[in-house]
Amino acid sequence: MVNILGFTFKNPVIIASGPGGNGKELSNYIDLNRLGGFTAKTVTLKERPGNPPPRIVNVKAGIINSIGLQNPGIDKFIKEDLPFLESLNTNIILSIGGDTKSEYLSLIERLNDSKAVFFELNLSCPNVSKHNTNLEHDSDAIYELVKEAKKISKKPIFIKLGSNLFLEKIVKRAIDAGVDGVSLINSSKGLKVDIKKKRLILKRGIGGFSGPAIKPIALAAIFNIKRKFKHLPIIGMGGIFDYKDALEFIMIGANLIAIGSGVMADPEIPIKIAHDLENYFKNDSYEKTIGCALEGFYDR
């Protein structure tokens, strides 16, 4: 059992937003109720068709995706997807995205009475900005968004960020505004060239790079945040493919670990990790394992 902000999770394994869709298709392959939680695909105020194909490119040690936040919009989500999510016997986290502060706030108001435990504000999708910039680089905008979101939200607010040179500053501003936790890290930016056609493969050129290659980057980001903000809850993600990967995240301070690319490689991976972690924690304390790798670091 894992307790975060007063909510109990069966285990620390959840599905990251995106690869699992809104759960229906994935539930044909695994029992989602065996996991600690499920994060729905990012929903926006209006329907988004996503980016043109090709959307997925395999590369060494990972994949590059260019999905582009394809989703049905909040009205269809509430009517067609939310009932299924709320029928699950596990914790639901709702990921929301927008182009403006008012769009995020409208979504929170629409979803406030759902059974979800947290809101996750997606501030860092690399596949939607027209100018390769997004909200995660503007600490003042994040401060204002979180501050206003906390005024109306009935649920804890997490923000999802990528690897960023100014990550500590951004998280500090979010904490000042009242954020309850962070999700680290979103996919990084990546690109692949078709050398036969001598052109970029993805229509948008740059996509979101995820998988085993970004695990050390994710671990470093969490390390830097946890040592500065010891008590801030963290959902860790980025290239987790087995329980040993998961333990690395937990040992540097992640309270929950989210599986993203791993679900696309093998839908059974989250269940395997949850099972293996359960066995591991028969002989060790989960609570004492969180952040244990940081203990004494500065005494060296």
Second form
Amino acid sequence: MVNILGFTFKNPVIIASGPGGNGKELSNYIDLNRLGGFTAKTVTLKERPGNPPPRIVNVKAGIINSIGLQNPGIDKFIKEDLPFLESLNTNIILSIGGDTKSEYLSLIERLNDSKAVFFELNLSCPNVSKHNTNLEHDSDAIYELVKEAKKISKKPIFIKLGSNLFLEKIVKRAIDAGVDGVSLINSSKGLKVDIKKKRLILKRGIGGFSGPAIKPIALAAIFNIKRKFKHLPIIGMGGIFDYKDALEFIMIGANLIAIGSGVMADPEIPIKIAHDLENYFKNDSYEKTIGCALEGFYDR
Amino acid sequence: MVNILGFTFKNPVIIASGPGGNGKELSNYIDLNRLGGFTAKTVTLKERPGNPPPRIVNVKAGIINSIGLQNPGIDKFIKEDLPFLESLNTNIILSIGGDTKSEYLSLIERLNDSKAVFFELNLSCPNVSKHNTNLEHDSDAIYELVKEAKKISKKPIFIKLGSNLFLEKIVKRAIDAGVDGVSLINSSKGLKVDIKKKRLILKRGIGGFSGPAIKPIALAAIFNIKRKFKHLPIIGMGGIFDYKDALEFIMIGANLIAIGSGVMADPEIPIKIAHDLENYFKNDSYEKTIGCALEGFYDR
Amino acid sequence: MKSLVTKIQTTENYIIMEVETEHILKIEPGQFVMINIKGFVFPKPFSPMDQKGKKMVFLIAVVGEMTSEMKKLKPGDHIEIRGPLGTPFIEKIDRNRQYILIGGDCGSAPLIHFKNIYPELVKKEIYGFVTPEIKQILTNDNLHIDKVEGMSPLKKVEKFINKDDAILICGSTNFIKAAKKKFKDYLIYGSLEERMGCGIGMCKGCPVKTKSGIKMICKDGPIFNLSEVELEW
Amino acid sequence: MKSLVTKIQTTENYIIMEVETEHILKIEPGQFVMINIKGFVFPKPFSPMDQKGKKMVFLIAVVGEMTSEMKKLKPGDHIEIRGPLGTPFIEKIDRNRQYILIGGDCGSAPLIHFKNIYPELVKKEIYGFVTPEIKQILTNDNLHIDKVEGMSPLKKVEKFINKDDAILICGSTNFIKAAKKKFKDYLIYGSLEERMGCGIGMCKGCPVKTKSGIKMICKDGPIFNLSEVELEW
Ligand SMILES: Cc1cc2nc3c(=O)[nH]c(=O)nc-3n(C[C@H](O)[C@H](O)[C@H](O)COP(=O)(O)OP(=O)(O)OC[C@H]3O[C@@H](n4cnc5c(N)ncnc54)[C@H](O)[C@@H]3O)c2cc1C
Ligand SMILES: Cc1cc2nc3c(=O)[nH]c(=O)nc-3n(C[C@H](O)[C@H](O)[C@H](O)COP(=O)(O)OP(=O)(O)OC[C@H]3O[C@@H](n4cnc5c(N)ncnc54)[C@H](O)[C@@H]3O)c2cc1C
Ligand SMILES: Cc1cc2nc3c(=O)[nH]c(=O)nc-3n(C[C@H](O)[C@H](O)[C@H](O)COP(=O)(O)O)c2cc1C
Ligand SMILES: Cc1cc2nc3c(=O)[nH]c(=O)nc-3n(C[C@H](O)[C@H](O)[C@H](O)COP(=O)(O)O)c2cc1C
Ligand code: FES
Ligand code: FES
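Would you mind generating the form predicted together with a further copy of the same chain now that we have the form predicted alone?
Now the complete complex, all chains and molecules, led by this one.
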């Protein structure tokens, strides 16, 4: 059992936004109620068709995706996806994305009375252009957004960021604006060239790079935040494929751990991790394990 | 044969700064004269002992290093390493690092009359603290440094950067200051936790993450720079282990490709790549291949 | 599901691989499985050419990283198989018609499977390969070798197709585009290919534009009535 | 160099693996090789316990990712071996002395090799393992099992060592630190361990502080006169 911001999670394992869709397909394979939580796929105000194919590129120890936030838009989401999510006996986190601050705020208003426990503002999608759910270059904008979101939101607010040089600064500003937690990390920017055809595989060139390859980067990002902001709740993700990966994230400071690409490789991974962590924490305190690797850390 | 800034390289394959040391050990395994060039390990004004061990951490498809710029300092470098490098029949690139602008400038002065073809200013070492060869957070400082370096340097100047959110902006300023080329990318920030001992493996926590895992990130970074600054010479590196990897870098816009961790995994990799590329370019023009994957790219 | 490679035959560019699954994994023709092998993190989609009990047979073209590694598999090696995935041909096609089966390269695999299970729905078969190489490992009376025949399988079909014939085709997107154009007045079902992530419809990795919006090839397909899909983006 | 696994014996935590190298790769006791196996990008260092002609034998402790995968190797599998690397014991030690060999766990491997080649330089051997598990696969008259003897090998040596004896020790850094402290008045050579990158002295990945500055364990060692090294940073 994990307590975070007054909410109780059965276990620290949640599904990250995106790879698991809105849960219906995944629920044919695993019992979502066994998990600590489920983050819905980022929803936007209007429907988005997503990017043209191909959308998936396999690379060593990872995958590059160019989904482009395909989603049905908020109306259809509320009608067709939210009821299913709300029917689950697990904590729901709603991920929202917008082109402008007011879009984020509208989405919060529309979803404020849902059964979800948190909002996660997706500020770092690598698959859309600037100002489209890709605010992370602009810490002032993030400050403003969080400040206003906090005014109207009935739920705690997490912001989701990628690994970047100014992460500490951005998070500091978001904390000043009242943010409740951070989700780290979104997929990184990655690219592959088709050397036979001599062209970019993805039509946008760059896609979102995820999977085991990015795990060291995710851990480094969380480490940097955790050691500066010891009490800030963190949802950790990036290449978690087994319980040992999960333990690395917990020991470096993640309160919850989220599985993204892992469910694509094998839908049963989240259940296996939940099970293995339960065994592990028979002998060890979960609370004390969070961030334990930072103790006595010699920073120079 | 590759022409770049008026210099001729036998082939596009060079050794990246660091993993290959200053060439003596590597020359016991391969004939360095078969390569296009060799970048010396970053040298600083004073000797640096480097970081405490462990300095190497293996992760999936990559390695995290915490060398910490161990080097003998400029005096010893000039006495003990430079003569060997100058005796080679290949192009030498000298990588320099400093804590302050004036340190970089002193190093340039000390090395201005060497036989090296370029200077590479290492601005992005993940293994040292801020202001220690880790200027990349500060594009104003980079502008100033490059501007003054260009005034005194007798050789073209490359700057070496990591992948970061503001890469375009930094490179734009460096170009304004007169930089001749960029080396992309340095190792990324990575971390691993020892879950048995519940502690960070590296004493600094974070190290430099390199190898095949970071290749998609390197290609994405080069793509972003190449499409904005079409004529800027680029030395591409990050996870190049075979000629197919090398071709991806060339097709995305690298004029030269550098092997870093590859020589650690297998010292013969650079020779194999040089050989395989020679075969490949029997039928294809090298000049026309540089950046060919960007042609017709649909940027939206 | 853990599965054992029991037999593997290879040519330079093709593999026929027999595996034994741990439990019976019933596959309808047109469905596919996600296969993963040692050294890879993410699995890739393949449609079996045959499946009986715990036995499954695959026809695989060696085109890239994973398929090159598959070529090195030996009997006794283990692979991971997940499925069945996708909609069976039989659930989407008009069962009151007879079909000309057109396979493009390894797209032939699920059609060969279909013919085995539903021979009564098949009017004619043509499995197109560019060179005769495939004959080293695959015996089938309906192989069409472009280089031998001097024409593509589509051209050949054009010669004998009747006004009210229907087509079931499987192959690369370009092959299917060409067929759609050539046979635009016919009822034609195509099994589409796309790079896949999850294989079960949740990651939104394998889109196709249809008249009723964007669908996922892995879940809503891979078979579609070609009049309902738009193959250009 | 491409090498063939010819025999492999395992217990839960140990492996004895025989390989045949493509060409003869002459190893002096104390030298090591970098081994790589399928699925890994970077190789790791191991000191053979024996080498004759193309045959090489390793004694390996299963401690982490690569060694766990090594346990799954079968005869007929290929592995990659690069070497010989490092300085032979014989080039650094005083050849006019006789040595007590002290092995800590798999650090025993190069010492067993040393004894085979230079029996005249060996006064006594003691190869310490914590539990008797190792006896399932390793036969040697000088195995010391902590749990059976009720003491560490260092304690045992303390009991019989003479004033002018010399020591050659190989094991974990902690083991060597303990030995250095216990036997500070003796001539003691230790073969050090460190995580390695290149194995040939160029990447600066495996440092040790010595009286003459920072040295690389892979190139300047792995053996050092312990009076010359500082094992704390
Ligand atoms: C439902 C379905 C069933 C399939 N059944 C078979 C089969 O029975 N036999 C068979 O040989 N192949 C089949 N494929 C195609 C097969 O999945 C790809 O050839 C395989 O994934 C290539 O992997 P790779 O790592 O070798 O290639 P990569 O190195 O990833 O790429 C090499 C080339 O293959 C193409 N490619 C990559 N992934 C796919 C894909 N999913 N579909 C089509 N082309 C792709 C790329 O465009 C590239 O040109 C099927 C695909 C789908 C979607
Ligand atoms: C010169 C030399 C010779 C060696 N000879 C042998 C030998 O004959 N038999 C044998 O079993 N082992 C030997 N080792 C140690 C062996 O290299 C490591 O045990 C191995 O690299 C661990 O790999 P892994 O992926 O299983 O462990 P990892 O998953 O990388 O790590 C697991 C644990 O092993 C430790 N470890 C990792 N790398 C090393 C290393 N290079 N040296 C010591 N500990 C390490 C880590 O601290 C960690 O606690 C030797 C090491 C050196 C430097
Ligand atoms: C196919 C795919 C779709 C994704 N869609 C979203 C999304 O809609 N919103 C979001 O915040 N993150 C999205 N992500 C990012 C993941 O939630 C996660 O942050 C990232 O992939 C790193 O974790 P992983 O390595 O476990 O996948 C997506 C990732 C993938 C692979
Ligand atoms: C052990 C090691 C030492 C390195 N030392 C330096 C250095 O001194 N200066 C520098 O600019 N880059 C250094 N690098 C970074 C490499 O030059 C290269 O930019 C990076 O590793 C990515 O390339 P790769 O994946 O081919 O290794 C080092 C990398 C490694 C692995
Ligand atoms: S592959 Fe994931 S939706 Fe089709
Ligand atoms: S491992 Fe590279 S210097 Fe020793």
